[in-house]
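Read the single chain below, which is given as C-alpha cells and is the form predicted together with the partner chain.
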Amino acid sequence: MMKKNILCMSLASMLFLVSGSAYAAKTFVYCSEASPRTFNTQLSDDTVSGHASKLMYNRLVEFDRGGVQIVPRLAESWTVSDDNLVYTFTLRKDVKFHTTDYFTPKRNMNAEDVVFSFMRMHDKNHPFHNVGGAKYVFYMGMEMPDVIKSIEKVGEYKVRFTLNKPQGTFLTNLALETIGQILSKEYGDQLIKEKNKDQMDSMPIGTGPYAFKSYKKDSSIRYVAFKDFFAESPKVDQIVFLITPDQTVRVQKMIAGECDMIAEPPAMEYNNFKKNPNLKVIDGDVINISYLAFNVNKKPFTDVKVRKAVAHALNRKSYIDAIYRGRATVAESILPHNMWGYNDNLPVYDYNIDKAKKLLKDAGFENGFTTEVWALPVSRAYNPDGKKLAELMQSDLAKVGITAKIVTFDSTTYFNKTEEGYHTMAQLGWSSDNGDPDNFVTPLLSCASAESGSNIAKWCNKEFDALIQKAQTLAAADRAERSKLYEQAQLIYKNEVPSIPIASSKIYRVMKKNVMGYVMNPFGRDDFEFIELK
C-alpha cells in the first residue's frame, strides 16, 4: 500500500512538472550560451560575462532603456568644464550594495566606491589591480589610461575625473559595463582582511536589481531580487541562467518550454518561433557589419580591378536569404546603415557576372585564378555561419572563373592569422561597442591598425586616414561635422574596395508569451532589469 502511494505521488509529481506550472515562485529561466569567464566585465569583454554581470551592477551614467542616449544612474548629475577636460559627478545618496550571506554593507554607496572601482583599472598599485589577470580589455582598448589623468573624491558624494586630452566618447565609455561598473570598496576591504581577494569577481557585490546567489560551473547561475534596489523594484523573485552552450539544444529547450528565453536564437528558426503559439518574438536592430576583406598586399588583390571584379561576382542578396534567412540587409559601406555618419549616396557594386568577367579580363585574368576564402569559424550575430557563407562565395566565384579553396582554423588561430595577414580573402565582422562611427573606421581601416592587426585588409590610404583622424579629435558635440568627414571617407573606401561589405544583420529574441518588460540594447545585449512574468 505504502509503495503504491509513493508511486502515485511520484507519478503525480511528474505530471505536475510536465505541465510547466511549477515555476510558481516567479523564476525567470534564461538559457545562456556559456559559462562566464568572470562576473566582472571590466576584466573581459565577452558578451557572456557581460550578461552574467550586468544585472548585478550599475554605472555612474547608463544608456537609456534600449537606446544609446546617456542618462544619469548612480550619478545624479554632472558638470563638464569648458575645455572638456574635467568631469565632476554628483552621486545619489540612497544607493545600497547587496546584502548576501557573505557580505553585509554598513554604509551606502559613496565617492570612495567610485574611486576604488576606477583606480582598480587605472592604478597598478591598487590592491585589486592584479586580481583576475590585470587585463582590463576595454579600459585599455579605449586608451583610458592615457586619457584619464586623475580620479579624485572631492566630497562624500562627489567625484572628479580630470583628462589629459578631450575624448568625445568619454561619457559613453563610462556607461559601458566593460568599463564603468561600480564595485564596493567596503567589500574589497573585507576581502583584503580575509586574504581572499579573488572572491571580488567570483562572488560579486553590486548595486544592481539582482544579487548573486550561486554559480555552478557549466550548469547554472542564480540571482535573487535585491529588495533594497534604489530604482524600481525587480519584478521576479529569481533569475536563473541555465548554461546551454549548444545553439541547437537551446532551440530545442525553448520549444520544449524549458527556458523562458534563450540567448542568441539562430536566424533560421525565426519563422518557426513566429509560428509557435506559446512563444513571442521580439525584433531588434543592432549595429553591426560583416565583410569579406582582401589582403591588398597580396597578388592578385593588389589590383583594384580584381577587387571590384570580386565585388560584382558575389551575389550578396542570396547570402541574405540563405545564411541570414532574410534577417539582414545587404551592406554597402563599412559603416552599418543604422549608424550615424552612414553615407547614403555611395556607388553600388551590383551582382553582375559579365562586369566581373570584364574587369578580370582588363586586369589580365581572363582565365581566372586560384585563391583562398577564409571562413569565419565562429557563429556571430553579424555572420551566423561562416563556413556556409564561404561555400556560397566559392560557388559564386567559380562562375567567373575564380577557384577558391575554403580555409578555416579554430577561432583564436583564425583571428591571429588574419591579423597577421596570412590570408588572401577572409570573412570578418564588427559589432559596435559604443555607438560611435570611429569605433568602426579606426580599428577596421586605419593605417595604424593595418600595422597593429585589426585592419585585416592591410589597406592604408593617407587621404582616408587623415579624414578619420580629424573626425576623431573633434568633440562629441560636433556630430554634424564629424558625419561629413565620415561620409567623405566612406566614398574613398567604396572606390578602393579594400573589403566587400556583406550584410548588417537584424537580430531577434524569443521568449515565452508571458515574459514582459524585456529590452534589447543596440549592442545586442540582453537587459533583464525590467523582466516580468505575467
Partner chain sequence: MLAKLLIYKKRIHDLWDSGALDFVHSFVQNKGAVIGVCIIAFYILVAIFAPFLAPHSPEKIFTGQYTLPPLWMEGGTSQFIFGTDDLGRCLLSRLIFGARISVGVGFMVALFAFFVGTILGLVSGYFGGWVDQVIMRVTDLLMSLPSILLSIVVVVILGPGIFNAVIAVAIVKIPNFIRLVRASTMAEKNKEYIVASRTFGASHLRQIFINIFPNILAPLVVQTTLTFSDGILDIAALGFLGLGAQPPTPEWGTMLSDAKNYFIAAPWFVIMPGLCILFVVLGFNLLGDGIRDAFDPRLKK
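If you superpose the two forms and keep the largest set of C-alpha atoms that fall within 1.5 Å, you have the rigid core. Positions refer to the first chain, counted from 1. The model shown is predicted, which means the values in this text are computed figures rather than measured ones. First, how it differs from the form predicted alone.
Taking the rigid core as fixed, one finds a CA shift for residue 491 of 2 Å or more between these two forms. Comparing the forms between these two forms on their rigid core, the Cα displacement of residue 229 stays under 2 Å. The two rigid parts differ in orientation between these two forms, with the smaller turned by 29° against the larger.
With the form predicted together with the partner chain done, generate the form predicted alone in the same format.
One chain, no partners, no other molecules: that is all that follows.
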C-alpha cells in the first residue's frame, strides 16, 4: 500500500509539472510574445531579449523603480571629475553571483567583473569579444568606443572610467541593459578552460533577483529565485515565460487563467479586459514611436523624391483607429511629441495622392514601381499589428502606382535581416530607454548606428551627426541648448525622410487581480523584480 501511494504521488507530480496551466502557488507565469535572440542584451537591443535578460542582471547604476532618476545599484557611490571626463565608482562588497548546476562562484562581484563586462564590448582582443558575433548593436550605435578612453580597476571594489570627451548621457547609458549589465569574469574563465565560451550568453550567470534554470526554444524559459540576492528578496519562487507568439492565443490564455500576465496586450481587447472581474488593467504613458524605414542605399529609395512620395501616399490618420483603436497619435518626427527636445515646427507630409504621384513622376516613376514592405512579426505597443498595418500601407501605395509585396519572418530573423539591410522598406519602432532625446536620434539615425545595425534606414548625414554629437558633449543639465540642437537635427531628418514616423501610442498591461508589485516602466519594459502573488 505504501508503494502504491508513492507511485500515485509521483504520477500526480508529473502531471502537475507538464500541465500548461498548473504551476506552483509561488510561480509567476508570463506569456511572452517570442523567443529571445540572446540572454545577454549587450548583443541585442530587442524588447524580447531585454525582458528575458533583465531578471538576471544588474548594472552599476539603474533607474529608480517606475521612474527615470539614476540611483546606485552595484555601485554604492561615484564621483565625477571637474572636467566631466573621469567617473570613479565604488562597488558594493556584498554582491554574489548566481549559483547554478553549471557554475558555483568562489568570490563576490568585484572590479574585475566590471572591467571584464565592459571590455568585452570595447576591446576587440577580449577573449569574449567575438563570442555571439561581436555585434554590440547599442554599444557601437551609441558610439561608446569613441566616448570611453579607458576602463580600469583601481582597487578591488573601485573602477575608473576615463572619457575622451564629456558626454551628458554617460550615466544614463550605463543604466541601460544593452550596455551596462555586469557579467561574471570568474564564469568566463571557467568557460575558457572548458573551451565552451558560447555558453556565456545561452546559460547566463548574473547578480539579479532570479537565476536562469532552463530554456526550450519557442516554448518556455524558467527562472528560480536567487536567495542570496543582495537587495530585497524575491517574492515568488519561480518565474516562467510561456512563449506564445500568437496574440489571439495570448489573450485566450489570459482569460483562461493560464497566464498571470501577458506581453503586449492588443489595443482592441482593452475594454474587454477592463470589464473582466478576474483581471486588472494598468495604464501608462511611455515615450515611443513607430516608423516605416527606407533602406536609403537601395533603389529607388536612394532618391529623396521617392521617399517623400511614399510619405504623402500613406494615410497615417486612418491607421490610428484601425491599428491602435484610437490609443495613439500621428507622429511627425523621430522624437515622440512628449519627449523634450521635440520640434513642433516641422514640415508635415499630409496624405495627398496628387502630391505623391507628382513626386514619383519627377523621380522618373510615373508608372510606379514594385517593391516590398516588411511587416513587424511581433506585437508592440508602438505597432500592435504589423501585418494589418502592412496591408493598409500596401493598399495606400497601390493608389499611387506602387506595388508592394508584404514580407515577414520570425522575430529573430526579422531583426537580424533589417539590421543587416536586406529590406527596402521595413516597419520598426522604439521606446525610450532613458528619457533622453539622444536615445532616439543616435541609435536610430547616426552614422555609427548605420554601421552597427540599429539604424536600419542605413542613413548617414554628416550635418545631422555633427549636431547630435555636439548635443552629447553638453552637460545633461544644459537642456535648453541641447534641445535647440535636437530641433535642428529633426529638421534635417524631415527634409531627408530616411523613415516615415507613423504613431506614438499609449500602453497598458493586464494581469490577474492577485498579482502585486508590478509598476509600469516609463520605457515600456516589463519589470518583474518586485512581483508577488497575493
